[in-house]
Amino acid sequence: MALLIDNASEILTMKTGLHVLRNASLFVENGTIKHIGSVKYTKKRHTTINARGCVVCPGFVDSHTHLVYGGSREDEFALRVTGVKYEKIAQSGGGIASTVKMTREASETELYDTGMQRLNRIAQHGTTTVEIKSGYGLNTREEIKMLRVIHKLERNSHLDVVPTFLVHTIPQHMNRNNYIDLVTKEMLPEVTRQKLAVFCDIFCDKIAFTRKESKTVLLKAKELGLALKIHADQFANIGAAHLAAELKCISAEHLECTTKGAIKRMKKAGVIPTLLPGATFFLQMKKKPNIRAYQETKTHVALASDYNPGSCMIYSMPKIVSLACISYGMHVEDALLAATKYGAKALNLYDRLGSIEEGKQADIVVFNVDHYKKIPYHFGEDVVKYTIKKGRVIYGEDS
């Protein structure tokens, strides 16, 4: 199976910086990028996409989502826009706890069906690889249920799906120490025994787990062979980013309250900071990540959607790129790199994803614009023309 993407106005390789090739073509065979540049003709049978007037980019890598869940939380949204804080809603039994209740009530079939519908929608917006976290079960049976659903989506979706076991919050009416014991002595061993996750993540913040509790969980996960992620410093700086550096997590995510010193430590440790402007926007947070500190320290970041029912119902990665530019003040070039190359690095997948290079997997988006700066500029318009996964068109005129 061969595909020629012909005569694109721009191809963004993302190999060294953005790296724009103008009026260039791309030849794909058997799901792999074979040639980039001038492709005049080929004797092999192939499908041709006329990309004149279009921008070609690596497929978006959404490295932080909570895409599998039951129910919805529109009532909380209505409360927040009247000024009620997210923390207050959570403390009164809403927030994560309400989604836990609805997810527990949903069957595996229901969670799978809604999950597949969401995967199909995100593919229409150029996402070709997505991480999905558990974390709405809060006991062994329900967390395993969620991870089984994610694993089934991984098997059956066109997209690459990366499963993460998330230690999200403490269940109502349960002692903190008892829950940490449950996670480390029962949940993590069962998750790894069934090989249901690649990563372990934990919410380390003032409304969730302490730095000490997070370290205990992550060290056990590492011992059992899982790679590490951490929800860090979203609502307060309690040293979560420093912990990410200490444990050499693959990524630290949110980081609204992270200091420049912690950013330097993460860079030295090889941690990929992952910023989530959709959540900051959706929650109307005044505190935002220190973009200048990342720029001054030459620290590359990833961008992800944080798509979830409570704090970000935005699953479109082009809109996340737009929000990073508008709300955080990121440069367009940095935001596009963050949603592709560094998203792949945040999932340990850059060896095969995240850039357009010969020999890499042909995960590609064709945008119906003639200049890459128009991708975030067209915030209110869907500009994805084709989404291509492993050389196959999964969204667009030929899908």
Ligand code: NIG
Given for the second form:
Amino acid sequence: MALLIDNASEILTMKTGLHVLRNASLFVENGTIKHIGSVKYTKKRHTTINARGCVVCPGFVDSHTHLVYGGSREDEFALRVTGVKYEKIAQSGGGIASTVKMTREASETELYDTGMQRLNRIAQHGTTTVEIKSGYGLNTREEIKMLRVIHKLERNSHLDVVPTFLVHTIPQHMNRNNYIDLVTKEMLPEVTRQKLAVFCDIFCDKIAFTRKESKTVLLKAKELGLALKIHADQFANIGAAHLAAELKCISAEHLECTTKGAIKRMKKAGVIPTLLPGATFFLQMKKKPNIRAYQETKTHVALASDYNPGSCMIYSMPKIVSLACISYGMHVEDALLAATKYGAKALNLYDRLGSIEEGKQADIVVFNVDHYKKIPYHFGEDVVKYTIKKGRVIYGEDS
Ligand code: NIG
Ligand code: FE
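Now that you have shown the form predicted on its own, what about the form predicted together with N-(iminomethyl)-L-glutamic acid (NIG)?
Starting with the chain above, the whole complex follows.
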């Protein structure tokens, strides 16, 4: 069935910059954007969304999440607000390790059911494409279990789901060299043999893997045909962003401690810096990404939620856009571009997603506000009226 989104106050195309079309309409057929502007040929059978007073924008592309996990970590949260640091909790056996335990204890069905509930919730906040990482298994069987769950979610959810194999941390009581061996000799070959991941990611930081270890793993992943991502310089600058540039990773994420020099190098190498203001805020980190350096070097960044049970329980992309503006000082226009167009680029999907252009997939959000600046401004309110995936309303009055 065709769909007419009629007379929107603003359509943000995100084609070149934000690019606002005022009082414009959008015609969708067979899941694809057919026409943008004043729509004349409406003789074809279609449903209509009256978008008067609304902003229309591409669906959010959340390019970094850990949405599949078992259990929860509210005790750690309560400890952190008394002043205990995330890194400290991780080093004393909590943090990622506690989610590993709870994820291993969960059955595939449990992980699938909670994962599907979370996907339905993020769709209500305008996300139409989401990347999901493994990384709470830490042995071959459990990592494969997580990736199988992610694949089943991909098959059955309305959303596009992109699976990433994440080398997250060294399992307790295991020698780090032995773990790197296990990852490169057993896990990666098995993950790629079963075609369970598009990307390989590694947590390169002072509390996880060194730059050398990260390079070994990422080179093996590349050899096996995976595209590369990296958790870089979140808690300390150990040169992870430089490694991202050297290996031409598709994206480098977090980047709280990354220098202007590394930002320039990433730009030259075509790496998409991906900022995660939800985690910076949730952990109350003093160090924040050098936004001024991105602006001065005209480097486009992506924004993602980093939704996970430890460092960020925020899955709403409008909230992430607000936080990028409030806590990082990003311009509203840059933040909205970062959550759509550059999110799609960070997943290698910009050829079909991330902007409103004729011929692209009709993944669209209709907001209950009449000006785009009101999207981050209404921080305390849910401003999504409809979420549309491949031309179908998946959230909103008609769904
Ligand atoms: O992206 N930085 C590493 N990993 C996650 C945290 C995962 C967790 O605490 O469970 C992150 O913030
Ligand atoms: Fe993460």
